[in-house]
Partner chain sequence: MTRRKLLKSICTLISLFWIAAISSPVVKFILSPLKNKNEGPKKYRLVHLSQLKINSPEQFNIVSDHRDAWMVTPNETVGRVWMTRTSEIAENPKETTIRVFSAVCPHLGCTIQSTSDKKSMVCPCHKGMFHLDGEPISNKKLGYKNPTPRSMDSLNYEIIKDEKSEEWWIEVEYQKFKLGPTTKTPLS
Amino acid sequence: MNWLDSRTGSNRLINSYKNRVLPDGASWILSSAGCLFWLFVIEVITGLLLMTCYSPSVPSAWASVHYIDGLPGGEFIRGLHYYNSQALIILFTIHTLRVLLMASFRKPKEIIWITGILIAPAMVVWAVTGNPLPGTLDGFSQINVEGNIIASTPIVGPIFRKLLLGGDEVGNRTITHLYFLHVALFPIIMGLLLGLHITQIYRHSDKIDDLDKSNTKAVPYWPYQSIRNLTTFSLIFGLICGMVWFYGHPLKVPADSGIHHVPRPEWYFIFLFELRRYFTGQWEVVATLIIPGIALTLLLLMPLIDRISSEKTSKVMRYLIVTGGILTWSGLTMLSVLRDHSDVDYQHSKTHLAALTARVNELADHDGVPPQGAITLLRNDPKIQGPILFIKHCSSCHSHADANGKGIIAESPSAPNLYQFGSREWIQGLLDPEKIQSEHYFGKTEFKEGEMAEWILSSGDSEEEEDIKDFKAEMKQVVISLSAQAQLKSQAEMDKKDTDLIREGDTVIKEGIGCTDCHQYHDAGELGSGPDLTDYASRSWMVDFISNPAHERFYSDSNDRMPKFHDNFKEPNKNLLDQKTIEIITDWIRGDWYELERD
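Show me this one chain by itself, in the form predicted alone.
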């Protein structure tokens, strides 16, 4: 220790801590300052750990954070970084209110107070710059809302917004700008303010040599106050770790302009978001600049106001500021929360985003994140995109709804209902004389009076009960065999179990009841008036059918109004749909998508 002191003067720092005393004795309420310091240290350490794997760009930000979550302890460290930042803001507010009520800003501690007040907005902005870094939709939306709040400030607002976002819109440069602000500029600003703040605290603290020997309340800061600080910090840190362990901090859905979202700022900015409702248009600056500016200036000037006021006036003013601040923040925040609680659009957006968050993490865990970014995981996912694309391109004619009407109902149904298309149930209904002419099949099409419908309606006619029984048995075999052509994941087990029935059904289709008079089925029959039944309703069959239903394999001469969605191979841009879109719609109709197996 002597060797180290002779070269660095370390004992001077140690002695300044050992010699510090508390004239009025140790107190649990004084623990807030020490806890804040160690929470700040934890925030820096966890941030440095996250930096080792984080990649600051729109395509890679979400993927790198997901990678961090997959590392041993990675998700815990990221959750710790997030919840610790929230605890910093809460505890700093409590600490500031405590200092204000105790008038601990009085001479000669004015610089301590001023640096502490300046740390508050710097810390909040520091937290704000970190929220969009994972590349989530929430983070991007929040920084956009907060950027608009900043932009409402006259003259300098648009400039600061552009500096924050890296341009006029949230994008790749936003990530790089925010990354610089979050890991470089604001840590430096916070370090300088905090360094000045702490040195001033020790400079103006009571020392053992300065202590009045008759003061029986006085005790050394170490260990009497230090042990209280450590105990309080342990409780707070334990609570943070508990929240991380039990609730975690799920990586939310990646930013995508195509996802409907009702943005909201972080909880500590909700009061400002609500305040803007009462000052719109040109008066918005009152909510975003004037009121916060007056509040900050009032706090900065408290040492001066206290000096020129009487003790009673100062005390009343301090309690009014604390009470008014708490009530105003709580009231505005509660109003906004209650309004959102009854906002159907907002609640639907929250539920939808929660489902997308779970889904995108499942896909990333299973397939990894492609180089194009996490955004493609949902865009290429049939479970998510299928119904959206079906509604957009198919629901003008086709429904996709179960027997109870749950699902997608066509605007003006004029084509078969595609719910469970290719399944045994669907094909059985198609071959049922009582259903083939219903609106679920051919009822709204030209095929209602066609050869297929006519054959189905008349094929079961017979006076012999035995013939009818045999025909129904053959039709059952046809249903099983034809449905097996689809290779549906939903009935894979049944198809595997019924291999003998499928083989018998193949024989019936080729030789038994005349299917190949109109349809081709593998090596039997020829392309004719009906669609090719080879691999009927399989993925490739459906993709080809949607691409060009008028192809000779399908309805070459009798196509009923269905457009050719993808038949121009020389100029693909002129097609109604691209190949990928058709594949996604097909996979959704067939139920072909990855699903996490759950207990």
The other form holds:
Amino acid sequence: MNWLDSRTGSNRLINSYKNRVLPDGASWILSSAGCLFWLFVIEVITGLLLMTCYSPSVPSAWASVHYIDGLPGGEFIRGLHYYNSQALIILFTIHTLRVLLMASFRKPKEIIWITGILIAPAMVVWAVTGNPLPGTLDGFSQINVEGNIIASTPIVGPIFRKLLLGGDEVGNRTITHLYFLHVALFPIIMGLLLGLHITQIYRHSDKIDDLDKSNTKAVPYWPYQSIRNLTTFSLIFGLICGMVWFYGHPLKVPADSGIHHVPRPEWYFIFLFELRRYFTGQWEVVATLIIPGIALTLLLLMPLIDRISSEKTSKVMRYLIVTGGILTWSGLTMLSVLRDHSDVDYQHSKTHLAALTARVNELADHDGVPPQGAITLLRNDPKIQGPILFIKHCSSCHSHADANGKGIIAESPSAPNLYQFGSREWIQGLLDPEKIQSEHYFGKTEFKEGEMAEWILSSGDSEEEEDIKDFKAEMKQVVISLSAQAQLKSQAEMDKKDTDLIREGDTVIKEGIGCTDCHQYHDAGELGSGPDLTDYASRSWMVDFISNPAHERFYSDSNDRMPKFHDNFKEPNKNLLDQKTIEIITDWIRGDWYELERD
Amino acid sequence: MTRRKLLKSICTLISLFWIAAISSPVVKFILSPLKNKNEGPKKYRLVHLSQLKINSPEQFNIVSDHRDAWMVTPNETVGRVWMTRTSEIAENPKETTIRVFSAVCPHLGCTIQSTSDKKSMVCPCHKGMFHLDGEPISNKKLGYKNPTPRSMDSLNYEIIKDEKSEEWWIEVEYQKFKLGPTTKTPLS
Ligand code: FES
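Form predicted together with its partner chain, following the form predicted alone:
Whole complex next, starting from this chain.
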């Protein structure tokens, strides 16, 4: 120790801690300061740990955070970083209010007060710069709105916004900028402010040597106050750990401007969000700039105001500020929460996002994240996109609804219902004389009176009971066999079990009842009159069909009103749909997507 | 002038010189985002005229190569528009009337949606409300004031015929506008 001290003077530091005394004794209220210090240390440590894995760019941010969650302890450390930051904000507010009430800003402690008041906004901004870093939808819309609020400041606003976002939109440079602010600039600013704050505290606190001997209340800071500090800290930090453990902090949906949602700021900003509702148009700066600005200046000037007013007015004023502040904050927050509570659109968007969050994490766990970023996971997911795309591009004619009418009902059904298209039930219905002319199949199409319907209605008619029975049995085989061509995921097991039946059915199709008079089926029959039955309703068959139903392989000239969705290969962007979209719709209709197995 | 004084001023001069020399690239580098010029209006073919629904607003994506700092993503959605056909397709298709609006909310830039009954438009962020013709719906109630500074931003369009396929297309001139001002001003 002496060796070190003689070189560095380190004992001076330790002694200033050891020799500190509290003239009025130790107290629980005072522990907010020490507690904040340790929470701050934890925030820095967890932050440094996260930095070892985090990658700041639009395509990699979400992926790297998801990866962190998968590492041993990763999710816990990220959760700590998140909850701890909010604990810091809460505790810091409490700390400031208690200093205000105790008037601990009086001469010569002005600088302690001023640095403290400056730390408050710095800390909030510090937290705010961290929120968008995981590349989530919430985070990106928050920074987008914050950028626009900045831009609404007269004159300099737009310039600041551009510098912050690194351009006109939230993008790669926004992330690198925020990352810089979050892990470099703000830590430096906070370090300086905090350093000044703490050295000032020690400079103006009482030391053992200059203590009045008659003061019996006085106790040394170490360990009488320290034990209180650590107890409070343990309670608070224990609570944080508990929250992380029980609630966690799931990684939300990655940013995608295509997802409809109703963004909200972090809870500590909701009061400003609400305040803005009363100041619209050019008055908006009042809510975003002027009121917070006045509040901050007022607090900064507190030592001065206190000096020129009498003890009594000062006291009344301080109590007014504290109660007024708390009431305004909680009142506005309450108003906003209540409003959202009865807002159907908001509630809807919340549940929707929760579902997407669960799904995207499942997909990322299962498939990993491609280099284009997590954004593609949901965009290419048939489970999520299928219904949306079907409604947009198919449902003006096709329904996709089960027997009870649950599902997507066409605006004016004029084509077959595609629910479970290609399955045994679906094909059986098509080949059923009672159903083929219903609106679920050919009822609303030109094929209602077509050759196929005619054939179904007339075939199998016979005088002999035996013949009818035989025909019915053969049709059953045809159904099973044809449906096996679709290779549906939902029928995989049945198909495997029925290999023999399927083989028999194949021969019936090729040679038995005359399917191949009009249709091609593998090596039998010819193209030209009816759709190709080879691989009927399989993925590639459907993709080709949707791309061009009037192709020789399908309906040729007899195609009804179905558009060619993708038949221009020279100028691909002149097609109605791109290849990928068609594949997603196909996979969805075929029920072919990854599903997490739950036990 | 004493020798000491002279040395002091030389020290100051040298420091000032280097500060001046280094600050030029430093400042330029920091201000580099301001150089970022916004793309002017660009034309996009969005949909066949015949496919556009009548009197029911529909959203279309503006798809283009998207440059984001060091990265160019092909075929990204870079904007969204709302289109409605308001008349039957005219004899001369060019005379069909349609409405084309940017989906960017003039308030703070969220994406405007249509209400579920398709009778009006609403911005989810702060409940900016618009009639189908883009005019703001006024609401006087305290705390429910319509925050939008102006009506939805209309976009220029043209109905043109594709030479090869003979199909009539709607071609929209997409661009962005400043958020906040009470009149529509292009973002430069
Ligand atoms: S951004 Fe649309 S209402 Fe505020």
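As the structure is a prediction and not an experimental result, all values here were calculated from the model. Residue numbers count along the first chain shown, from 1. Only the largest set of C-alpha atoms that superpose within 1.5 Å between the two forms is called the rigid core.
Superposition of the core reveals a Cα shift of less than 2 Å for residue 27 between the two forms. When two forms of a protein are overlaid on their rigid core, residues whose CA moves 2 Å or more are considered shifted, and residue 57 is not one of them between the two forms. After superposition on the rigid core, displacement of the C-alpha of residue 257 between the two forms stays below 2 Å.
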